[in-house]
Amino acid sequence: MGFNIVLSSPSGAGKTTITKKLSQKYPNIKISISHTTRKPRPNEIDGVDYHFVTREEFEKLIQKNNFYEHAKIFDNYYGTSKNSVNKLHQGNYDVVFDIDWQGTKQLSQFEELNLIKIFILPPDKKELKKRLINRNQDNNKIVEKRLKQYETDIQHWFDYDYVVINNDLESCFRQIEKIIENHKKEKMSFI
């Protein structure tokens, strides 16, 4: 099995950037791409940023068992199919998780799973609203919210292997390399 890479963050601290570049950069790394009820933002695909799916659907999948997480978030659920990610880990792919600290609860759960879990912080909160309205992707209700729930999201670090700050995005993502790198380099000490 490959490496399981658990990238969280309060919402607008980078994560899903730094996924999406690990994943430009490496091959071999693969995005987990979650199931979600929301609806897609203008740029958004189907199956390339999320399986866009109907509340039903979702709560179907549920009763199925069919998710190794899942949770409700700003009124949408969002699951990680284990079926996709048994799929990635068949072709020896490593997968990232742009998952919340609900989610990295319940993938903990999962001891096969093998998880380099690292926690990304914006320099401060006034920070985090700048980049919030700058990315223009939210009205001004869901900025508050999403301020609102920061403090929820700051207080669930320390369940996490790795908290890196990202005051400036290429240096936070050399330092998620270097993490990446230095768990490879351990597991190969160990064959």
The other form holds:
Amino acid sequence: MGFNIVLSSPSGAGKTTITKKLSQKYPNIKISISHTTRKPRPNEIDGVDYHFVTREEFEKLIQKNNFYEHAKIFDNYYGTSKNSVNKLHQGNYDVVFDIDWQGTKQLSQFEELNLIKIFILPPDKKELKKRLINRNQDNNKIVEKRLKQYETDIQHWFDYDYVVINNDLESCFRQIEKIIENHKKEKMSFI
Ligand code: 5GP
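Got the form predicted on its own; any chance of the form predicted together with ligand 5GP too?
Zooming out: every chain and molecule, the one shown earlier first.
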């Protein structure tokens, strides 16, 4: 099995950009595509950004024990399907999970995944608000909801192996690359 890397952060801290950058730079890194009941944003593609499903479909998948983890976030369900992840493992890929702290807790219980858990923080709440407004994906009400959620999210940094502050995208990305490289070196030295 390759590496399993969790990247979590409060919404708007840059995690999705970093996740995509990792998979673009390293062909061996694949993003775990989650299922969600959230409606697609204008630039999102089904099967690429998420598997967009109805609440009924999602609940059926829960009943069939199809998820490694799932959580309700901002009134929508999000979950990591065992099938998608297992396929990536069979291909010997490193897998990046862009999931929240609730999902990370559940995924950590699968010890065989040997998760590398990284938490990304924005420099401060003011900057986060600016980013959430600038990305212009959500209406004001949702932005306010995400800012409130921020307070709860950041309390969970201690569940992670690393905390990286996204002051500057490039330097945050380099730090995350370094963390992964170091784990690879460590693994090689055991072989
Ligand atoms: P968004 O709606 O902005 O794409 O994502 C909202 C939050 O859901 C983000 O914090 C993201 O990391 C989290 N998320 C996305 N997919 C999953 C998943 O499969 N499981 C869990 N627990 N969280 C997820």
